[in-house]
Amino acid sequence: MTLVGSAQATSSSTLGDVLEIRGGRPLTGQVDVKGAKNLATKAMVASLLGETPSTLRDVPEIRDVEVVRSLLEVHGVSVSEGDEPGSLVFDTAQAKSANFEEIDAHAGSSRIPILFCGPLLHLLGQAFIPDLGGCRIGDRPIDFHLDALRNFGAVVDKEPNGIRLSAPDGLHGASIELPYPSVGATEQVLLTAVRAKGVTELRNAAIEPEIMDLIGVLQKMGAIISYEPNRVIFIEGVDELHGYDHRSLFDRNEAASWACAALATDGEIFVKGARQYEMLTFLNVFRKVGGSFDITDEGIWFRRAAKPLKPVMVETDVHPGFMTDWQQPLIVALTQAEGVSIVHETVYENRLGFTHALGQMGADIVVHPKGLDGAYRRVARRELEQAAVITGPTPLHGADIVVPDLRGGYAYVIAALAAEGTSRVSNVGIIRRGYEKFFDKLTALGADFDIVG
């Protein structure tokens, strides 16, 4: 590895848009994992709801974080280093309208500023969000956010530019049933919901870990929540909420994609601050696989027990099923099991267009478009679902990659250190959005790489 130090790393990785890496070596340590992407970001929407400041702990070094951060300021929010390394503190009290050029230049391809219009509705009575972005992995539409809000009262006016909100008569609780158990449209309700007049009853909910953590927080600020069987969540709207002082959820789908690449790499990784409980479905999976764990009060350790890996069937599906950020590690993996693996995807309609760099880099992976009927499905078909077929174990070689978005960009740099040779891996800058120093930690684990662009 010819990068000098982890502080070059570090710095590099704001700039840096290509790898150079040769694989063929194990990946073999220790890596750290801070607060989740998927939490993290949305308590810091939160902390707009509260009258007095906030505190967040455990906050990843992410893009995203870096996106909402600017939103906030923007808005008139002070956000300042925390007592401990890793805190942030929020104080709203001169929280202010924005305009669409400020708003559009700092949301950049981020699609957290939807999730700002409920607590701007509260706060200042108006809310603008520009034509978002986000991973190329399907439409993801926001109308289930929109309909939502429209549900408490909202008045939603398009503009050339974007969509502009109001609540002329404020907000009240609603009956809301979502089609879909979307994590965005519940982190909708939610944020929204604690502060509107009456109760909000919101049917077929997301109930990720992440979600659970953020009503946490909205509790911890004077919310009242309550969830029941069935994916059912009755929100009463308060006058007034108070800041918080919280430690984020570690980041369950980093930790998944660590224990992916010790079993593509043949390595060895302990990942400081991963916990059983959230991780449950994942670990049923990983044994299957071939994989073996240790689970320790710091942590998990992550190898591999089977040479080669065996083929399993999977089938991605919201909480508690197996996670649609999970599966494209875990296919890199599954290039090296003995016999026929089966991924269906259906939670995003074009999460395995990934697959195709992996086919040129030697792996057999047929991508059925509109997926696969059996027997043994468990979870219901979808028409936007896909499904990948996976023969192994077959040798990956070196190629040049471009990556397409966050989850596929990860599997790529770790399909490029298991393979022989070398790979050029571009547009490696979308990994920032959700993996905290991520060229320090591929260093710490002995992969060898530079950057050169």
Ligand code: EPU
The other form holds:
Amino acid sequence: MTLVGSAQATSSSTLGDVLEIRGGRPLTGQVDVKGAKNLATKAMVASLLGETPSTLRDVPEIRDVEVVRSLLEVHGVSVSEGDEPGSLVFDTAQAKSANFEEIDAHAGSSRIPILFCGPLLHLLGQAFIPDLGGCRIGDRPIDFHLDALRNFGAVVDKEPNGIRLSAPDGLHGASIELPYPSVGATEQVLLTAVRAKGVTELRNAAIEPEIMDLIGVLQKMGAIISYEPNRVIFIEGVDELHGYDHRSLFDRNEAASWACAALATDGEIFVKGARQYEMLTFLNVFRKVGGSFDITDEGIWFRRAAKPLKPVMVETDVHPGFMTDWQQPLIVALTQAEGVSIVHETVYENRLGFTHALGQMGADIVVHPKGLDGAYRRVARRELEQAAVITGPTPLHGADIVVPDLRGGYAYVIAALAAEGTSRVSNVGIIRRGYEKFFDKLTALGADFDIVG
Ligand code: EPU
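The form predicted together with the ligand is what I want next, because the block you gave corresponds to the form predicted on its own; please supply it.
Below is the whole assembly, all chains and molecules, this chain first.
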């Protein structure tokens, strides 16, 4: 077997970082999906804005939550268990500035620290944000964030290890149009505008369900935010916000991942906690590819209906389009579809690199680094677009693979479970950034694997 995977993956291993997977068995059973990584972490940052304690419920046990918890704690926020399992209470009464070393020691692997800017400026008049981590799936610049903060009146100084921000005259409402409906930049504007003086108008905002849930959190805290047609959000700044009590939106990215695992391994998985509304777009594609699903009040059953699966053309996009975080496990399933499928990645410029390892496992995937012209497109062509052309069905066989990033890593584990033979998957620790109790869930679904490193 050859060692394949992204060159960007690290080679350092800790216990639980290497799996030996014996594939070829369907995944069958139930998994529970808790709060969304991409909401819970932002709601935790929002707690900084409240003058009384906040309670967040259904907080997932993932690495990104641990990172944000540590960052809150170094800023003097006390974090304790709430009144039910999975709930956390954040008390900002003793919030304070932290020094560079403390912040840097805790921020390394995540992109969430950038969202501390507005709340820290309101609370302390200054903020230091170290160089950001997160998955290496493109350049991932922060220009939209910094431009927005400057519009609010923040002074941004770039330093060798990060950026220092101050607001000598306080922050005021602003008129901002994002060049692209960025999730993070929209959150940045929301978290800053709610306590800025005056009204903020944000145009070309992201409207993902996680953003709407964050707006819900902020409204519970006393914010005045209206969501208008055509991606416009108005925020009337208020002088004071209080704590919230909120149950996080479920993690629709995790739900979609398990749905694709059922497709790829020809299994049947009940995803408890998944809801239809936030997954409408995914469910349409799931059905077109030959999956079937049953929606209940408690969750959604996912299974393969067509044998073999059917090819599709998918373009990733901002909400309500097909999420960029859904394409990786879908591509694993598409290797088992009869015919040619095309996946256009339009959100990030480097999010198809993970497919190289699938090729080593027997998949027929050709990546066009500059996308494909010609065919009818629903999503406007973006300069950074790539396209993967997947021809199937191709049997997959075991290989030694190195996880490159969170979603790509999940896809590798599913590919190894669908493949005949044994695979060794390294660097799986990254998957803990976004998938709660990952090994326990695999075991509950009947996966045959050992932790070997
Ligand atoms: N962009 C810029 N400048 C900026 C910000 C973004 O050019 O200042 C570009 C990005 O490079 C990218 C596009 O805008 O091409 C969209 O990025 P966005 O800001 O929307 O992404 P993000 O906020 O950094 C969040 C999620 C991602 C998810 C995207 C898209 C979190 C912590 N991360 O990232 O989740 O893919 O939105 O929905 O919320 C994941 O969960 O694995 C993950 C990567």
